[in-house]
Structures are given as structure tokens and as C-alpha cells.
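In the form predicted on its own, a lone chain appears below as C-alpha cells.
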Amino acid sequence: MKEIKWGIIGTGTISTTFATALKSMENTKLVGVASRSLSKAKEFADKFQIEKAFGSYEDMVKDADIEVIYIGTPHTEHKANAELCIKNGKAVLCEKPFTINASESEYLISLAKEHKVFIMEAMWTKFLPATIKVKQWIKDGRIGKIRYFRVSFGYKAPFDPNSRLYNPDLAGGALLDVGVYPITYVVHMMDRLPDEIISSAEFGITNVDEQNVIIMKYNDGVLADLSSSVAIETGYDAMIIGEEGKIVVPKFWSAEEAYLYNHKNELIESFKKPHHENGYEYEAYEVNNCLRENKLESDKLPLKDTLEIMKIMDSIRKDWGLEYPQEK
């Protein structure tokens, strides 16, 4: 099988995770890293065992080795660094939310076709093996008819006006950090659109929605009940009622177990499969074989699915009249 050949960009939290799923998976070797800081890179580098560190994103697009680029980055720079990746010719997996609105989300989906690379949203959640069971308990019918859904994504992060979750310069607040879940998880598992969406969010001293309700309601009498935060902790956890039983996802959004109830409220299955790392490993296949197969975009994460989430969460956004800096 062919190897794969990753490089990351960005240092954080986030890409320490995906580089440790990386480095426990077969036929898949991560080759470099960058950040806007060399001291940095080479620490990163240092603690992953990884031959090279770039002390500039354009050094590593430029490098013949990798084929395919991981973006770590906060979510304002996710437009300027996928757009060098492509215009060098490197396949892109993005962190979530893939921009910060459907418009950035258009150009780069537009830009990646032009120059025939694949792109895909590292929207991780989709590629879990509980996520999987759950919605195929839904497609058998197991708890008959969906009438609700009751998501939760909020946490408690100390207050910091110059953080990226607080910072409205960085496109801070609970929505696009952590209320892209919810959202996604719903669309998901119901393969389509709300009819109707309301909302209402609590905005803090920066301006950004530090909590948020939204309300997503279909024609054919599903209700979904979300909310989000980063000021509060409000759980993880989703449940789907349906007119025949129920399916509980403790942590839904890393989850590695799910569990079947019967209208009786009687457990009827239980599902769990602990990660082979962390979680991330399941969207680094899915990047892997597509590439294998020459494919530019992921049949389990289309595009379209993409894009149709940033479309939502402009939507909403509107409705708050919460506008970034950067977009004005």
C-alpha cells in the first residue's frame, strides 16, 4: 500500500493531537512541520521524531516530499494558508471550521477544483465508529420515527479578551469553535437540511457569543435542541429520541461509545469501541485512501456538506448581528 506523506502546519494544541494519531498509523509518515517560528517547529519536530522543521509555511508547500497538508491554525487563518497549500499543488485536510464564512469556504472549494488537489474539512466527529453505528441504528429504524434531538457542546475557558475563543479578530465565540458540532451532528444523521432555525446567543465584553441556543426544526416534525458554549460547562453529551426508543452518545463529538434504549427506557445495545489513539487517526484514513484512489474530494465528506454548514452558521450569525472585523 502507498505511503503517505503529511506535513502540519501549525504547532498548537490541536495539531499535537493529529500529529500523534499520525504517527500510530501504518503506511503514513509525517515528514514536516511549520510555523511562523523555527524555534518552534523544530521543537515540535524534536518531540515527534520529524526530519524536517520549516520556519515558514512557504518553505514546506515547497517541499517535493509532501503530498498533504494538515492546517492547525485558528480559523482566520484557515483561507490564507489552505489557498498556498493548493497553489502548490498539496492536498489539504483543514481543522473546523473550515473558514470563518460559506464565501471563504466557496473561493477555497472553487481554487482546489481549478487546480484539481483534494480538500476536506477535518470535521472528525463524521469518521467515528460510534458516529457510524449510531447512524446506521437510525437508518434500521431502531428507535422508529426521530421526533428530537438534544446536543450539547459547552466548556468553561478562562477569560482572555486577546485568546482565539474571545478575541473577535480572530473570529472568537462558541458557534464557530464548538457549535459547529452540534449542527453538523444533526445534519448528519438527519442527510438534510432544517426547515427553520432559530437561535439566540449571550455576547461577552469582546463581543463574541460566549453561549448560544439554536433551535433547528424540520417540516415533518423533527426538533433539534442545541447549544453551545466556551463560558459555560454544559455538557457534551447527544441525545436522539425517537418515536420507538432513544440513543444516548455520551462526549458525541469524540465519542467511543453510544447506547440503544427502547421506549420502555429499557438498554437494549450498547456500542463501544475505544479509539486505536485519539480519534483523529479515523479522518487521516479517509485523507489517506482518497488519495490513494486519486480522488479530489471525500465521499463521506463531500464538499457540499461543507459548505452547506458555513452557509447555516452565516445564517445565524446574521440573525445575532455578529460580524467579524475582518469581514466588514
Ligand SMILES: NC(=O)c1ccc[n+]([C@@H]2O[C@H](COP(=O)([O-])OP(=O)(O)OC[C@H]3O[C@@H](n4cnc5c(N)ncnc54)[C@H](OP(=O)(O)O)[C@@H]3O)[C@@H](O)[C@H]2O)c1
Second form
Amino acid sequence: MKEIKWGIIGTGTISTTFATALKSMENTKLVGVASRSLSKAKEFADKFQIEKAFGSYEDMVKDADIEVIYIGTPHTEHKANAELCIKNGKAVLCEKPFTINASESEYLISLAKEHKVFIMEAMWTKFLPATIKVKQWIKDGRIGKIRYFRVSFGYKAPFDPNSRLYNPDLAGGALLDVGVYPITYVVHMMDRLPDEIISSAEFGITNVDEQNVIIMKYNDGVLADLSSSVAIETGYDAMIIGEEGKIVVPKFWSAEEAYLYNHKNELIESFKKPHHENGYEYEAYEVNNCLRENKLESDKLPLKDTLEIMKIMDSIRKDWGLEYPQEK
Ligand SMILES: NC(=O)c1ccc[n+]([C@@H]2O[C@H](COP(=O)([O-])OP(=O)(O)OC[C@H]3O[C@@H](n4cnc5c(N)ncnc54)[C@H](OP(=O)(O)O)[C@@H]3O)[C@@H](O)[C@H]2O)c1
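Right, the form predicted on its own is done, so what does the form predicted in complex with this ligand look like?
Every chain and every other molecule in the complex is listed next, the one we just looked at coming first.
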């Protein structure tokens, strides 16, 4: 099987987690890491025994050995970083949210098409075995017609006006950081877009949404009750309730388990599968497979799905009047 050669842009939290996943995979080589600082790149390279450390993102995209680049920078940098990769013929796996808004996503999608380069959003939740099992239970009619979702992703990040979570210059706020997960989850499980969305948010002193609630309504009688926060713990679970039963997914965004109940609230099936490494390997398998098959996008996470989610988040932000400085 062809070995796929990766590079990583950015040396922060998620790049470290993703590098750990890549290092655990067969027929996969982490060849390079790029940072805005050469010393940080070298430190990261030492930690993961990576052959090449680059002191600029521009230098790494010119390396002929590297085929695909993972982008683990703040949301505001995704467009420029992905553009750099695409223009240099590198395939891209770009962290969520794909970009800060739909128009940036549209630009990257058309640029990738023009350059015939693979690109995918790193929405890893879609590739988890537990997510796949939940979708199968729904398809098999195990809970009957879906009527209600309750999905939350809220955690307490210490307040720091300069951090990417609270700083508007880095497109801070709960919606783009974690709200993207509940929205994506419901659309993925329903296999279609909602007919109506209403929402509300609480803004902190940096003027980004520290917490929000979103209701997505489908005209055939399905309501989804979603929330996200970077300021308080609101839980991490997904509950999907149908006319014949319900599914509960603890920590749905990183799930290793899921539970199926009948309408009497009796547990009828459990699914448990610990990640091989940390869960980020599944999205990387998908990228490797697509590259081996010379695909320009994943059938499991098509670019149109990514774009639709970005459009939903744009419309929600519009209702709140939340514009980032880059958009003004
Ligand atoms: N999939 C997931 O589970 C998951 C989890 C966490 C975060 N994320 C996503 O991953 C992205 C990065 O999040 P993170 O928590 O890893 O962030 P982080 O710890 O702050 O790391 C981001 C890295 O990006 C680079 N960078 C480039 N321009 C920057 C700028 N203007 N300000 C700060 N850093 C900059 C820095 O690396 P160098 O200095 O080395 O260039 C920095 O270490 C976000 O889009 C986030 O939504 C995804």
C-alpha cells in the first residue's frame, strides 16, 4: 500500500494531538512540520521524530516529499494557509471550522478544483466508528421516526481576551469553535438541512458569543435543541429521540460509545469501541484512502456539506449581528 507523506502547519494543541494519531498509523509518514518560529518547529519535530522542521509555512509547501498538509492554526488563518498549500499543489486536511465564513470556503473549494488538489474539512466526528453506528441505527429504523435531538458542546475555557476562543481578531466565540459540532451532527444524522433556525447568544466583553442556543426545525416534525459554550460546562452529549426509542451518545464529538434504548427506556444495544489512538486517525485514514484513489474530495465528507454548515453558521451570526473584523 502506498505510503502517504504528511506535513503539519502549526505547532499548537490540536497539531500535537493530530501528530500523535499520524505517528500511530501504518503506511503513513509524518515528514515535516512548519511553524512561524523555527525553534518551535524543531521542538515539535524532536518530540515526534519528524525529519524536517521548517521556520515558515511557505518553506514547507515547497518540499517535494510532502503530499498532504494538515492545517492546525486558528480559524482566521485557514483560508491563507490552505490557499498556500493548494497553490503549491499540496492536498489539504483543514481543521474545523473550515474557514470563518462561507465565502472563504467557496473560494478555497473553487481554488482546489482549479488546481486539481484534494481538500477536506477535519470534521473528525463524522469518521468515528460510534458516529457510523448511530447513523446505521437510524437508517435501520431502530428508533423509528426521529422527533427530537438534544446536543450540547460547552466547556469552560479560562477567560483570556487574547486567546483564539475569546479574541474577535481570531474569530473567537463558541459557535465557530464548538457550535459547529452539534450543527454538523444533526445535519449528518438527518441527511438534510433544517427548514428553520432560531437562535440566541450571550456575548462577553470581547464581543464574541461565549454561549449560544440554537433550535433547528424540520417541517416534518423534527426539532433539534443545540447549545455550545466556551465559558461554561453545558455537557458533551447527544440524544436522539424517535417514536420507537432513543440513542444516547456520551461525548458525541469524540465518541467511543453509543447506547440504544427502546420506547420503554430499556437499554437494548450498546456500542463500545475505544479509539486505536485518539480518534483523529479515522479522518486521516479517509484522507490517505482518497489520495491513494486520486480523489479530489471525500464522498464521506463532501465539500458541499462543509459549505452548507458554513452557510448555516453565517446565517446564525447574521441574526446575532456578529461580524469578525476581517469581514467588515
Ligand atoms: N478537531 C478538534 O478536535 C479540534 C480541537 C481543538 C482545536 N481545533 C481547531 O484547530 C485550530 C487550532 O486550534 P488549537 O486549539 O490547536 O490552537 P492553538 O493551540 O492556539 O494552536 C494554533 C497554532 O497555530 C499557529 N498560528 C498561526 N497563526 C497564528 C496566530 N495568528 N495566532 C496564534 N497561533 C497561530 C501557531 O503555531 P506556530 O506558532 O507553530 O506557527 C499555534 O500554535 C482551530 O481552528 C480549532 O477550531 C480542532
